[in-house]
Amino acid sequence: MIRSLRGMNDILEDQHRRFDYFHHTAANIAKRYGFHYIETPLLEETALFKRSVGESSDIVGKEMYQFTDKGGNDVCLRPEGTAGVVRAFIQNKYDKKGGIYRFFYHGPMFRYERPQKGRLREFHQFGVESFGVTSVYEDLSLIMMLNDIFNALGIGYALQLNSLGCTECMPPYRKRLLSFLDAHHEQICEDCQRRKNTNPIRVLDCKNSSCQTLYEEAPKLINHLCESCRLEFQTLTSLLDNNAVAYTVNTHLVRGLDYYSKTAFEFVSNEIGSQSAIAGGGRYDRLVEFLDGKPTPAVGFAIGVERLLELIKLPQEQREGYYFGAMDAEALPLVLSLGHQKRRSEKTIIEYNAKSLKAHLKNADRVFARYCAVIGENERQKNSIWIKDLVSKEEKVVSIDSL
């Protein structure tokens, strides 16, 4: 027997209903904030991840579905969803153009990685890009977005906080870091001593037990700010207190990629276990310059879908549209035309063999109909049907034309 790969799952019904309901309050939500869906391929050149991403981080060294395609082009499948419409923001001319731009998207990212709960090699994620603001109120207002997201879902997070500074200030603090990790060299871990020659900065983002203890005692960027964004800083914690949102500072949040700077955050739930992130973004003003579009500020977050599907708490579900039945097999011709015009006005499931109307009340209660419509012997001869309100109870025969 054929299986799926393995960290590659199927959706099935009970799992869409989530994914369905994620999907329409996270889209709804982004709509209201004034973000527009766009949708990118789900293969690019690797070198838009490598240049973007950063080749320090672990999804470039070692968490990409890369291959040569016949083409001979080095290609591989996104493993997240920001570089894509960095790139198409590019390609589209929208940095030469100027004004202020804000997308949303989903859906399916590749990594190959270890599975396990939460945590897959085709997972989906929900996420919005915006383009051309420079004030820190447009990170306040992604993350009151996200805020509204969590709440709307029914789902308990707490939000952590740091900057990752600008060109002015990570130079110096870079040196000092660096300076740190040389005194220590031997103590760190094999990936930590990779990253030191790369981007010394993710190290702090290392989950080694010894290594995090150590980096205790690192210098912290928080501390080294330039007056820029220090204040830009404490501009964003004050409307975060003046809008009631709780955070706390996490000075080793660095996130997992290179192109942050500046403002950065996640949101974290202790109901998942140890990978504990729901959503995470920031700042990330020299991307599109990075990729050679025009220097143009912008800040995002992501969602990792399959990683809240549990927590999402489900409105009760309620019945709708119709079932269509028919008793005898001279009434599935009027019963399957009756049934085709209702689906133009609403959900409609038509049963395409003959039933009693025992068999028809069970499946249109199964499918979670509002209403059972069916027709018999004596309907089809007085040209009415039998509805029955699942909800209510009441039955009655209406004429076809009153239908």
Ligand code: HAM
Given for the second form:
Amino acid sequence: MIRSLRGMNDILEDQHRRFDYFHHTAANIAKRYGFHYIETPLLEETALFKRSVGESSDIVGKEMYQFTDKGGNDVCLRPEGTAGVVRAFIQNKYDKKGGIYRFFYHGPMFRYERPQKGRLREFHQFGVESFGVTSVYEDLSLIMMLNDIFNALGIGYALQLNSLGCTECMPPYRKRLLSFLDAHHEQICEDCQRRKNTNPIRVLDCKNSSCQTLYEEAPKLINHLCESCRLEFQTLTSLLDNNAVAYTVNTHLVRGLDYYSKTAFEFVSNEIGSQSAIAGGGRYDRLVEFLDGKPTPAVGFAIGVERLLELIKLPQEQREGYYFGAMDAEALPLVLSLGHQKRRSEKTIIEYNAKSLKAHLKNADRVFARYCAVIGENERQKNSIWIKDLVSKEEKVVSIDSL
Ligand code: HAM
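Structure of the form predicted in complex with ligand HAM, given the form predicted alone:
Complete assembly follows, chain above in first position.
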């Protein structure tokens, strides 16, 4: 038997209900914030992710589904959504037109990671990307949007916040951190020794506990921000206070992708095991320019949909629509045509085999229909149909014309 690949799942009925409910809720909220749907291809040039997510990141270094296509192009399945949206933004000349553009998207992403609970190789993200706003008010809006989405779904979270500084304050901080790492070179793990040479700030989120203990002593970027980054971060935190959104400042939150500057945040849940990040994002003011566009400030986030599914409090499912059945073969053509007519306005399930009333009622219950409509010999002779409301339990016979 051929099975699905490791870390890649089918989305079946109950899961799909949860996906659907999530998308519906999140998309409605994103639209309320003025965001428009965008869809970009699943397959892109590998260079796009190398240049945006960064060659030193685990995503690009170890996790890409990368191959050469039949035309000899180096391509890969998208590991995340931001790079493709930025490419589309530049390719369609939004950067040249100027102004503010806000997009949301959802769909599958692919990362060749070691699968475990909450960590898949094909997973789904719901993301938003906002272009053209320098103000930290937009960062606040995105955090408020996530807060709205999680509240609407009944999901509790903790928000972790950091600032990654800008081109003015990051380079001198990197130097400070490097000299700290040089001084402790023998104590840090092999991964950190490697990261020290490629992207030193990534050492801060190393999972190794002895590295973590050591980095408690490391210089903190939050204490070395330039005046404008410091003020922006202060504005953001006081706005969050004003809006009663709780957060903790995590000075080790650096995110696994290289494109961030200034605001970085992660929403975590303590109810889903070790893969606790349910959303992450931040500002990436230099990425558009870096991908050859006109410099444009930008900020965004993505939610990991699978990690949310079991946390979502689904509203109670309501019985819906009609179930049509015939009690003898002669009634079947009439049942079919009535069912098809009903379908134009309501969800309708049609049973193709003649069955007893009891069997039809059982079927109607199984498909969670509101009404069970059945035609037997009696009804056929009187040009009528028997209908039971499965909520009120009321039964009646009505003429086919009035149906
Ligand atoms: P990210 O933190 O890499 O950010 O991913 C966002 C979310 O996707 C994570 O918080 C997690 O919930 C989910 N996720 C990541 N990897 C997996 C996996 N292997 N299995 C299941 N879920 C996973 C980004 O992707 C950025 N593009 C977010 C962003 C948008 N930043 C700015 N704009």
